[in-house]
Every structure is written in structure tokens, then in C-alpha cells.
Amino acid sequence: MGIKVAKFGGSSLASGEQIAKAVAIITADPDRRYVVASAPGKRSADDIKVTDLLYQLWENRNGSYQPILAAIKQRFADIEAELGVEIGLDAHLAHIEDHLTSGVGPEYYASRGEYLNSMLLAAHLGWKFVDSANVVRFTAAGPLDADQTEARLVEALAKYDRAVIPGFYGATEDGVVKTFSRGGSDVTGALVARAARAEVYENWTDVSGILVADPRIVKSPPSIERVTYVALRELTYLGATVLHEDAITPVRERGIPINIRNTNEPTHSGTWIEATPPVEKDGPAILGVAGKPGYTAVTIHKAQWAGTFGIATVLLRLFADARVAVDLALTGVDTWTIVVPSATLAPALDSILASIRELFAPDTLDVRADLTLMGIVESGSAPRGWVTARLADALVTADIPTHAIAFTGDLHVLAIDTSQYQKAVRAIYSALAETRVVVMKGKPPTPSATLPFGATKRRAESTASRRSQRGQAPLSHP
């Protein structure tokens, strides 16, 4: 096989014991030639991540920071002793302490966890250490300079057959350290994989792939075996947390598959992320369900609005001018619903509402906050429209109101009350994730070839009964 780039997350490198597991994985396959390392994560549920300690160090730079610095030193000293290496830890920590009064920003301190952990791993492997500050380039304004980064990485990797590169950070042309957002080591790994023209980008973490649903909500959900770049991007944007959402683009552009693996269960194949994985002939109805809270829906209704030119342009421009990203926009006959992040909407809400009233004179203008945006990705196994019907049935059966719903490609997007989120996940998982769609040989898939159908029918009958008791008209079901 070709080159493999392996990124190890904080839980995989939290201690000398965990690093030993990572080293065993790395050395088991000679194709794993470049490793991207995170800072030490939590060793237990009540532990503190080294990155969080480093942020605390910077925040207390003008006060009593010595206990925090001592805790950081102890974490790395323990790892150094367990691995039996020597990297001059005292000198590195003294350098970090010297910068506390030099005006260096928090991103420099946050990056030191990856920096030191990568040096320890490289020393243990006997590989070259390549400082990300020299190869991952940010512009002075902040964003990643992708072209400069690739050029520098290609040049650096050409010099070394094997190397360890710290994740999460880089630097501007004048040497100011910049970091990605949380989980940014995933992005570094993708950039290295792209520059190395890797055959595969392995992302090693503490779960065996991307789970179909949040295990804190659904008990023991299975991992997704295969998923497209597009579907994964949708799931990560809407709340799935195994992989940083910006880690997909660099490898997707080169057609490099991503393999999410478990450091503690290395024989598990995990999740494969590819351009076009095959549709299973006997597979789950959906690949995954995820959700992200913190949304607000603005709904505008005006009689006889349908057919009026330019409404979308003017309405969406109001949000764009206020620097509020629109994550979901739906239109009915005479109604528009715009779903946006509450945090960015809040400072601009009054002015946007005033502009809507002035420009459109709506009959009603409704604002509904505290919503969660959910994403449900179809597997492609079910006949077109089948998942949509069962999804609606599951939500009605569970008495979960939906304030907005959209369907595009294989993605369903729902806006629901945040208080209903966990209930919705369980209902959708029960109705769809545990259902396998069977394609009969020589015949197109039909609902009658989908198991289990009886359970869905019983839920529908139960819903009809409850609606009758409330004096509501019964819903029709297939």
C-alpha cells in the first residue's frame, strides 16, 4: 500500500501507557510514515486536558500561575519517565514561563501541549520532529493559507522518510503562533495527508469509528461502516464530534479516504469516509443522526406573497448584511422561515425585525428561540421517500413538534425545541437506525421489503388512537 498518515487524538496520547499503544499501532505497519500528535487529553473522567491547563496558565499569567505550571510539568515529566526518553523538558517549560510576561497571546500557550507531546513521541520512535510553526502557514488576518501550507509541507516531508508533526497550530509569516479551533489536530492531519499524497488518512481516537447516534442518548449505538465525505461534513456540522468539520476538505479534494479508528481497539475497522461508498443491498435505513443546539427561527407570513419577485434576495440580504449566517431557509406559499445561530442573531435581531416590518409589512412575524438543528443522513438503501415518511411518523408518534423540516439529497434537517432533542434522537433511532432495508433479488426496494414493518404499523395505529382521543382527525398511513 502507499503512505499512511496517522493522527492520534488527546485520549490516545494522554499518558505513557496510551502512547505505548499508539507506538505499537504505528510500528505495526511500515506504511504509517507520518504521525500527527495531539496534546495529552484526560486520563480519567475527572482529569484535566493539558490544553485546558495551558489556557489557565495564560489566564493567570499576572497572578499565581506556579501551581498550574507545576501541574503541566508533572504531566509531561510522567510521560517522559514512562517512555524512557529525555527532551530537555525543564528548558522547554522555562521558555514557556519566560513568555508569560512578553505579551505572547493565548494561542501560543494552547499550542505547547501538541509541541511537547510530539517531541516526546518523536524521541520515543526515533523519528524526525517537524515543528508545525514552520510548515502550517496562517495569514496575518488569521485564516489558513492552504497553498503556502501545502508547499511547505511537501518540501519538509520530502526530506524525511518518517516524521512526527504537532497538530492544532501553525504560524504566520512573521512567526506568530496561530491555532485552529478545538479539535484542530484533525485538520493538521488532513493537511499532512494531502501533502504526502497519502493512500489513507487514519484518525485514531477513543471510539471505534463514528457512531450512528450519541451514546449518551442511545445505548451502545453501532459505528457507521462507510459514509461519503459529503454526508460526514453534514453530520459533523450538525453536531457529530468525532472529526473536526474542516478536516474533510483537504483530503476530499485529493480523493484520500479517511479511516476513523480506536486506539484501544485497533483490530476494529472503524468508519471509512470515501467519495462514493457502495450502497448496501441489506443495510440500515439511515447512517447517522446528530444535532446542534443554539438556533432561532424567524418566520414571516404575508397574504398573497407567493409569486412576488425578489423576496429571497432582499430577505437573505438582511441577514447577510448583519453577518448572520443562514443555516436553513424554507418557503411556503406565503411564508418564509429562516433558521440561524442564536448567538450571532442576538445583537442584530431588533434591527433585522425592524427592517422586515418596514420592507414587507408582514401579517405575522414570529421569533422562536432555543431550537436544535438536527441532521439525519439516509444510507441510500431505502426507496426514495421511505425514510421521509417513517421519520415524520416517528416524530408524530413521539409527540415532537417540528418547527422546520427540509430534505435535500440524502440529508433531512429538522428544527425542534432543544428540550425535545434527546427524545427525538431516541424516537428516530428506534424507528430508522435499527431498521435494515432489504432489497429483494431482481426487484426494486419497496416498503413491503423493509423490516420491521409491523412495529411501524403498530406505532401508526397508536398515533391514530391518541389523535382520536384528542378530537383530532386521524392521519393516513401506508
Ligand code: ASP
The other form holds:
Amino acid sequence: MGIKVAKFGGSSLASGEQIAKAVAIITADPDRRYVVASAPGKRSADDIKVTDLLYQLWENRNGSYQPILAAIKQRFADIEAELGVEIGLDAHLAHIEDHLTSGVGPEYYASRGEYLNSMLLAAHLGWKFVDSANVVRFTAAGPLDADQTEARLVEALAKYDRAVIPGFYGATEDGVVKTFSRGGSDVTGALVARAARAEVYENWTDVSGILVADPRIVKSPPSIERVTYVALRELTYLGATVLHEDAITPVRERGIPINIRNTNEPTHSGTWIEATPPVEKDGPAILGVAGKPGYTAVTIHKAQWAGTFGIATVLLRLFADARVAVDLALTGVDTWTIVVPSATLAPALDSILASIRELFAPDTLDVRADLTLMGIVESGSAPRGWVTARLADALVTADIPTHAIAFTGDLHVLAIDTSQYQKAVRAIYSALAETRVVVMKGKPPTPSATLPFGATKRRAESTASRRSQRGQAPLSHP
Ligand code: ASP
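Let's see the other form, the form predicted together with aspartic acid (ASP), since the form predicted on its own is already up.
Below is the entire complex, every chain and molecule, led by the chain shown above.
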């Protein structure tokens, strides 16, 4: 059989009890041969992640760091006792403390959570511990050296049939420890899966897959069963917090599917992320809805502007030169709207506006801040245009003005006032995610042929056919 790489997140390894669940999952399938571990996360809502404690330790290195070090030690001592293993914790912590005044940067400290937790897990499983400092290579300037990392991982994995590898960090050729950005154990998991030529990269967390919408806004949203790498990237970029965004490319390039699973509900199949999942013909019309606040729209209008060559090049270059990423650019007749992150725009705004005035002499130039960019990904189950119509209808019905809207591929992007975001998610969710599309045989598809989400296929079909036999239009979603 193939190899499965299983990455466990901080909440899955937060305590001895959680680690026991992870161990049960690992040992239930002999194909799970490589495990990537995070540092212990929160055990309860008001707990502190070990990684956060480690950053605090470094920040307080010249002052009263002792209580922080004691708290870190206690977390690992508890796990050690609960698992009944012995990894020489005192010596490891003394080593960390010794480094505090040696000028070593924060990344070394931050990495120790993954390092120690992986050692504990490896000891408990009786597996080999492979230190990521030896296999995940960073360049001195910072970014990952993907080729070196691949070569080193392939070599190490060939040596060991089973191993535990700490997530989140690696080292430069000179042995300086570097970390990915927060949540980076996902990236390590993807790199290991790629090097192992895994049949699947399992990412074990505390939710049963990627949820269709934010559960803090809509009640008990279901998880997405299947999604493409592309659609996932769109949702992640526009605010869905699921996987580290750099975790997709390494596995995507090799066509390795990612399966997001729940350590606390291991029988749930979670979400599968792959190149081309089959379209569920009668599934919900959208896969997910997400949003990211902190955007500003710059709108420029000039009479008789359309038809002039090169406006896009000149206009977009102003933003590029100021290192401001353009996340949405729309052009109508004589009008352009550019939507960009407010934080990066702020220092460059005055000079960009001055350049626009000088270069184009616009009739009007408007700046609208406090916007949220929303992403709505279509599932492909609805006829083309169905979601667009329904989306516009839902927003108008909920009295939510949109300042810009675009649709390309399977993604709708819209800019709304941030104050309207929660209302918009609820409206879109109830109009598009809580409904299934039913296209009746022999009849043109109708946008109102829907049933509440969760209604079975049979019920959907029989309701539709009963109605069509009676010559009635199908029910709209309530
Ligand atoms: N422990 C690190 C963090 O809290 C990395 C990770 O868990 O993926 O960000």
C-alpha cells in the first residue's frame, strides 16, 4: 500500500490525553508511516499555546522569564508523565535557558515546542525522531530552499521506515534555526508528504474538515466534502483559516491529495483537497464563503476615457511600484475601481492619488475605506449564471450594497462595507449553501429549484418531479 503522512496540529497534541487520540489514529493504519507534529496548543479556550509561551520567553529573556520557563516545563512534564515516557526534559530546558543570553533569535525558541513535542511522541510510539533542523533547509536570506529540503528529506525517509518529524522549523546550512510563519507545521507536513511520494497528506486538526462558512457567523455549517487545490487557495486567500497557504503547492505539484481530518472525530471523512474532484450534480451551489477585512477601493472616473490604450499598465504600475498588491481591479466604461489592502496602501496613498491626478486628470477620484473582500466559490453543480443571479438577489434582499463585484473561473469576489460582513455571510449562506440545486430532466434549469441543505437527493428529485407533473414551478428556498 501507499504511504500516508499524518500531520497533527497543536490542539491534537495539546495534552497527554489528546496525544493518546493521535497515537490511536496513527497506529490504526500501518500506512501512516511519517508523522509531523506541532507544539502543544490550547487545552481550553483560556489556555496559552506553548509556541506563544516560547515567544514570551524570548521577549522576557533579560527580565523575569522564570515563571514562563516554569510554565513551559510544566506543560511538557505533564505530557511526559501522562504518556509514561522519559526524554530528559530537564537537560533540554536547561539548554534552552542557557541560550537565552547568547543572542540566539526568537525563531530558535519558537521551534522548541515542536522539537520537544515530537521527541515525546516519537518516544511514545517507539519511532525514530528526525530533527527538522537537519532536513528542512532555509537559505541564509530567509526563504525555504525547496530543492535542498526535498533532497534531504528523501534521503532521511529512505533510512527510516517510520519517523516523527517536528513541524514549523528548519535551519540554514550554518545551523541557524528558522521557522515558517505561524501555523507553519502545515508546510512541513506538505514537504514530508511530497518527499515521501505519499498517497495522501492527512492534516489532523480539531474540526471535521473545512467548513462552508465561519461557524462564529452561521450556526453549525457543514464541512466541504471535496474541493480543488485552486478553490481552496481562493478561500484561504480571502480569509478562510484552514491550512497555511504555503502548504498547498508542495503537494499540489505532485498531485498528492490533502485530507483535513478531526482528531476528536476520526470516523468523519473530513475534507478532501485534490486536483479535480467530481462535481456533485445535485449538491449545494457553492463550496464556501469567506471574507477578509481591511480593504480600500480607489475609483477613478474620466469622461471619454474608454478606448484609450495603456491605462491599465500605467495605473496598475503606480500600485506595483508602491508594493501594494491589487486584489481586485474592475473597469467599466470610463471608470476604474482598484481594491487593495488598506494597511499597505496607507503609506503610499497620498503619492498614488497625486500621480493619478497628474497622469490622468480624472473628473472624479474617490477613496472608500473599511471594506471587506468576500470570496464565494461555486461548486459547479448549478448552471452558469445561477449563483450570480442568486447572489445578487440575496444581497439586495438583505439590503447590503456592493461596491465592486467580479466573477472569474468559479470565484465571485465582492467588496462590501465591513460593517455588513456578518449579515452578508448569513444572507449568502442561506441563499446558496443551505440549498441544493435540482435541475429537472427535460426542462430548462430554473434558478429557484432548490431545497434546504441536508434534504436528500431522493427527496429533492421526487419533490421536483411531483411538482413538474402537476405543472407547478418548484419551491424556492424559504
Ligand atoms: N506552533 C506553531 C504555531 O503555533 C506552528 C504550528 O502549530 O503550525 O504557529
